[in-house]
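A single chain, nothing else alongside it, follows as structure tokens in the form predicted alone.
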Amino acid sequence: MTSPLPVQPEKPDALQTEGALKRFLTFSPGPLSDVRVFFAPGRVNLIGEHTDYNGGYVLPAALDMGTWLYVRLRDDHRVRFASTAFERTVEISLRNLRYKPEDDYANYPKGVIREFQALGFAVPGMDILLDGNLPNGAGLSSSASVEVATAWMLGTLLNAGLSPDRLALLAQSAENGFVGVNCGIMDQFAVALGKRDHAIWLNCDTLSYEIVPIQLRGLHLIIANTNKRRGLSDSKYNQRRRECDEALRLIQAHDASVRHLADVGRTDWPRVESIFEDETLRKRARHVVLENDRAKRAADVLRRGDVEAFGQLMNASHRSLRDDYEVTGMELDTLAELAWAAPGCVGARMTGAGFGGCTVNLVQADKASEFIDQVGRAYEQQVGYAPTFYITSIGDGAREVTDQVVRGRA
């Protein structure tokens, strides 16, 4: 399946409202003033990957890109959806909802409708128009993006008193039980809870988590997508987590108290690691206690401002990924390691599920463009296609922007 947004070149905190208006008011005729606006994040995880369904820690961080949701109420039991990066419209009724390959981006909210009306509420007919400005496919979580846009959508039309995070949580059973990605809870979290200049230290077992301030003073977060298009249903994600699933098993036969891979801590390591006879769940395992160790160090470091030991997690935390947990490929490997070889870089590592998708790089603002055209040139010359550059910040998490959107122009 493809990911619901597309890619847009303009400056990732430029409110894209014009164009998708007006293609909002041609998709769906009537008084301006019916129309409502929302909006949810993409999502940076800055440490702690592929620890989400393993019940670990991850310090993810929301950006200023992501989704805008433009709805209309209708009288029917009818769902009309449009965006703006397919010509595709897709009209379903409420009354029959299921899952079809060939409705593409709207199995996205329309998994978040299904979860409203299995809690018993009377969701209306609507119509939808998704516009984004996250790039395609990058593993900044589009599809987040756009469920929990629904989920607080449909939370606020339909005064339904559910908080940011059991909005997160029905967005997650969404991406789950209906468009079937067995996906952790840290992408909703994150896009749900964001906070500008900060991350959301989050223990993805209990849900409880801590807003850790980051300060980039002097420092730019560049995000650096391979353009190599991935579908994160059709990747090897699955496998990793059968194979996260198995180890746990082998674990658990010698000591039952553990309920997850990561609550091994690094010093239990190499105690455990002598259970494992398959060399490929050794590396899986491995991977995770000592990602989440550099998940729980990194918070700390954070609050302390210490940008340098931060970046060093970060690096190691690629390397893990590269060679334990198997999930970067050639051109994010070949984008870390030109990162790493740069002016300026303090840190660089994949984002997101890998198998393509995006690094995320700490840079020295002085150093930025220098590090962009090196790493873009020699990245260009050894994979053969360019890739693409957003220097971008860290945004607050989903909410209404109604009045931003359509103010003055009713």
Contents of the next structure:
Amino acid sequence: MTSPLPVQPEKPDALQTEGALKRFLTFSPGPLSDVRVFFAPGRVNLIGEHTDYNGGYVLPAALDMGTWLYVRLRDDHRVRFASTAFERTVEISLRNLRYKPEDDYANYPKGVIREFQALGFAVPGMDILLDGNLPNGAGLSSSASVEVATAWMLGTLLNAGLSPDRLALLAQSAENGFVGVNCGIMDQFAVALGKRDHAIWLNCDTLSYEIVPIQLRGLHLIIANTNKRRGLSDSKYNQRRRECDEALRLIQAHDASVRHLADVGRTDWPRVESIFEDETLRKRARHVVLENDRAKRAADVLRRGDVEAFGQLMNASHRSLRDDYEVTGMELDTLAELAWAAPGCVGARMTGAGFGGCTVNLVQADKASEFIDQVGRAYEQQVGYAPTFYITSIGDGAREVTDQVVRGRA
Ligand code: GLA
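Having gone through the form predicted alone, I am curious about the other one (the form predicted in complex with alpha-D-galactopyranose (GLA)); can you provide its structure?
Zooming out: every chain and molecule, the one shown earlier first.
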């Protein structure tokens, strides 16, 4: 067993930035003054899971961890991609942008480039390096982070005049249409519009939102990564979407005014529930209806600073994702259930799509190391490998960071 358990740093230190810049200059030799750098964070969703594509509420927040995108323009029609996380470099022609499985990570920025082209923008040739400190595929939106960093970069370099929410929609459209994951808008929105020490209470039907301060007096937000590989998660995610569509059609057959599953209120549920003969569809719909209600109440309790009530909503959310939506699995359940019993835990739940990935935990700051130690050891004993913990702070959304990264060197 490993001891002590690692708590990952979430900010890239100067060394990481230095290393990435050096790598970029090797990959794309030329004057430093032509290099531009953009950042887009990952996100953690505090509550409101699998509600976004059902027209409901979500409450995500941007992280300090994320993706740094280094770019230099070229004077031909080619884009070359490199990544500090993958060996493989990818070179494409802007005249023929297609999804190719072997292009791996480069498909995300490629999809965004194609969205800009579809809007009529003449996208220039570029050398692009992606660097980041988000664990890949861990439910912290590493893909949305890459997409929004690319959208922000193109929006800026092309002077496109697109608002942050428009860039978020465009990044989502790239993931839906190009990558083929039918995700909702939550991730891209949070990544584009996040605000330090605030969560975004977003109505995913209207895209109206409110910034809610997170007052964590005496508490830490701890993300715990199951370190489980997510495997077939994309196809399972798309399957949940289809089940929700089917559940909605059944409800609409009785009441055509219902546009989304999240239109059904908590008090309507006992009446609506009787429509379902299929147990699976009933459970999926019940999760969405009650989770949406929790997400609405969570914003209220957060505004009042009632963290105890918030923690209870988090726990209930996890149970619903486990029992009704069935997107947790042994690793996430073990991690959440160990957290509930650990010192200082106010609330714990899985975050993101599920099927592996991370939990988010509200923990009394003075108990944080005890919590990490106890949960980490027990998880390793039960699951066979260690989780990773991140003591998180909530950061700002996407932005250009050329000055911070390159300043004083040009
Ligand atoms: C993924 C998707 C989001 C959302 C969550 C579940 O992160 O990208 O749109 O559906 O799962 O809440």
